[in-house]
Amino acid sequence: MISVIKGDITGLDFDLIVNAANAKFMRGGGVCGAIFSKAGPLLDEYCASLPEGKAGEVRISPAFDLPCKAIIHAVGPIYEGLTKNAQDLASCYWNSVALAYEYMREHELDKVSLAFPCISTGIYGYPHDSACDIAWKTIKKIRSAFPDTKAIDIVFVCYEQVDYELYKKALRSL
């Protein structure tokens, strides 16, 4: 199942939520700052031990004080209008789903729920419509290539109205 909701990702009781992370996996602004604030200081300590990443890479951490079970930190690209930006953003979604699948297998679960924010559309400046298009195309591609990933319920959690409208429109076109 793939769905879209408007809201605050930090209050959702999903198995996994995705953090739009920076390369140092440290507290940032936007959704990243909100996740760190609600997760509590142990997330800061945990993420300080993670090796630095590059755009498109992901890491997983405990959720600490959040209602979800774990956080996938995806390093979003800073938008510069380059083809590489689109590839890196697609990698955020692809690698997050792959890590969610790995989590599901390691914990011997039949199904997991995975909530995505709109990665890189805030202070990283990615155009909302392009980011939405990349997110949907990547999720469709991974589900087509790896049917087992259909055991992952994916929810796009849109904080801003503009994203919510774009993702709802994309959902209707499936």
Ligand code: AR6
The other form holds:
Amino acid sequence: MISVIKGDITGLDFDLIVNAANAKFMRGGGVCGAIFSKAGPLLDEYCASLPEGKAGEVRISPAFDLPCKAIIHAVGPIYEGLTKNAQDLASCYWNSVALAYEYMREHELDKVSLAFPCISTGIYGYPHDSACDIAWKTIKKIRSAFPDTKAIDIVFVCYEQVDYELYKKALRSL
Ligand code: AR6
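Now that you have shown the form predicted on its own, what about the form predicted in complex with the named molecule?
Everything in the complex follows now, all chains and molecules, and the chain you saw is the first one.
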């Protein structure tokens, strides 16, 4: 199942949530700041031990005080107005689903829910409409290439009205 909701990703009861992270996996602003604040200082400590990443890469951490089971930290690209950023943004979605699938198998679960914020569309400046297009295309692509990943319920959590409308429109045209 793929769904779209409007709200705060930190307040809802998903199994896994994705953080729009920076390459150092450090506390930041936006959704990253909200996640670190609610997870508590142990998340800062844990993330300080993670090796630095590049745009498109992901890491997993415990959720500490958040209601979810774990956090997937995806390094979004900083938008430069170049088409090269598209592949890195797609990799965030692809690699997050792959890591969620690994988590599901490791924990012998039949299903997990995976919630995404609109990666890179805030502080990193990616245009909302093209980011939405990449997110949907990538999720559809991985589900069709690896049908077992359909056991992962994908939830796009839109914080801003502009994203909510874009994602709803994409959902209606599925
Ligand atoms: N729940 C869901 N979405 C949210 C929330 C929330 N609580 N808060 C903001 N958003 P941004 P980026 C949306 O700026 O552009 C940080 O400093 C927001 O409306 O959080 O990938 C990191 O450490 C927007 O649609 O992330 C990096 O340095 C989306 O989340 C950098 O910012 C992403 O906006 C990453 O920038």
